[in-house]
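Heads up, the chain below is alone and in the form predicted alone; it's given as structure tokens.
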Amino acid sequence: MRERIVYLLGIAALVILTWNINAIARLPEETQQGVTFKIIFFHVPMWAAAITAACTALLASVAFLVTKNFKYDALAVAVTEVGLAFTTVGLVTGSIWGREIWGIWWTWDARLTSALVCWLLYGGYLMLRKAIEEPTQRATFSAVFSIFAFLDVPIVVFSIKWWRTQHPQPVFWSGGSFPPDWTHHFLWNMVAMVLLGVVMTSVRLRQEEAQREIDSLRRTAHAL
């Protein structure tokens, strides 16, 4: 059933990108930016779903130092994987924007910088697992990390609202808006990529849930 499921999701968000990308690619160019604008449909659904990965990365890391039920820690690890794969994507199309935009690849602003501090405490986050071999010992202190990688994600946000940077204000938070049919696309993209992150996650779960198996079956071996 559990399969089933993640099969559906993942054709749902397939359908709706297909779909998607092609109405994007007819919509006219937007008068100060022309085509290079549309890189927003893809950078901010991006970004949407690496926060929506690390506030369940927080929550489930959270779950686990309160119950020790390594079932959380196995859906920490997994989010967080793809969370940072969502990251690096949203990092690398604004950084193509930013090119066209403004003549550069990167730029130390605030909220740039927050951005890539927050790419490397998740990365940091898969580091300090490795490195750690006993089982609950790397389960509580990649929670503890997890925690404090988390401080990071508000300061990402809310960062061109609490300084001057040369990033752009949201358009919805500037008061701006959308023409209705682009507003109707961005948020088919917010879906497709949420769904998409729900679909690596649980893929990645279950990957971890099985190698979690076989090193028990290994200890119980050895232990024989």
Contents of the next structure:
Amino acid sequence: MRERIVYLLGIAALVILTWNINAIARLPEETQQGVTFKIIFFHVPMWAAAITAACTALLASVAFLVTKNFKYDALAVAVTEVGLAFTTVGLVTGSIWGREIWGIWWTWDARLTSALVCWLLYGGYLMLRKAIEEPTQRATFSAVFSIFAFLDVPIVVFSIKWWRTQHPQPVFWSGGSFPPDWTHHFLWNMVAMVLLGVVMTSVRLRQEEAQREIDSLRRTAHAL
Amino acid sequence: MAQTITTIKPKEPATQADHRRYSFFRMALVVMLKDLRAELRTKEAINGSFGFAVVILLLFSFAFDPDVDTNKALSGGLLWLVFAFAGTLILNRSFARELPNDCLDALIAAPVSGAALFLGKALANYVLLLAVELVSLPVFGIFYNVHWTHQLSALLLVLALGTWALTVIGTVFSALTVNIKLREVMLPMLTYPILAPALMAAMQLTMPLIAGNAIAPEMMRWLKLLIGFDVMYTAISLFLVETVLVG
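Moving on from the form predicted alone, please list the structure of the form predicted in complex with the partner chain.
Let us now look at the entire complex, which starts with that chain.
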């Protein structure tokens, strides 16, 4: 049943993306940035999915520390890996956008720097997991580290408010200038990315559960 | 020859006074004094850390031409990189020094809360790190020909806040990584990205102070970030360290 739901969600995400990419391609070019501006339909939803993943990882980590139930640890690692993938693509799309508009691939402003720090932190989380063999210790230490790492996420989100950055201010709120008739395409992409994140997390979660079963069987066989 | 007879009194239940005597801060103080005494007897970490700080100061002089203007522009970044790298040597040993003879297990089994143990170790590391920094500062001034005492009180404030950030994160991650393989690799890999906001704030604030300028109003957000970082990570470390130590 769960697998069917995952397949359906995956198909829904692909259908929304295909329809929406087609619609976005037909939209007129933006007055200042031309066709390049359309990368916003992917760049921002990627980051929205990454931040959703970080929030879920935090909740799963806290839930593990409270309940000591390993399904939350599996969820935390699955969602962190998916979030890291979204963060990577978010950084790459941002870099491509920066190269086209600013003429440079990278600048050390607060938004970009804090986003890179976030990427390093969640990469560090996965490295930490690899460095600990005992499952309970691995889950506990990873959960603690995930809580520490999450504290960087508000800095990424609010950095453009707190400091003057080369990264532009939000175009959707605080008097932003995003064309209203483009908003629903943007929101559909947001939905598609989050759905894609849910599907990838579910697949990774299933792998993690299968790995846990294999480890358990191996321990039983070893004991016998 | 008079025979002395000693009687063993039955142990009385802990009174309110005993409880006060071994209060949270008292226990933290005992752990801090133990760590400082152990370090001052061997001087392993503090000597290594100071030596490493001088080595980094030397190496940085090869990286750029150290004239007066460059020194003023780069001083904040350079100093905090020195403190962060040299500090790792002290922080790395904080919990690792308890591994021989299973001292760490004894400490965890002792009637000391994890938070008090952490606070005591953090305070000891703080004193050692500040000592290394306060000795490194004049050396930096001499090597790079910089008069760093113009805004001494503000510089000391930034030093105190930035060093606490280094200490808290370094100590809690020293506890986290003490029993894992590749500890020496994992500790810097995990601590430096977490420290990035605090180091950035400390560097931004130190730069004008070394140049002799007061903290400008637009720099106050960096000071707030540094204070916020210290408060937030101290609170969360005190809350989670018991889980890290006991599981």
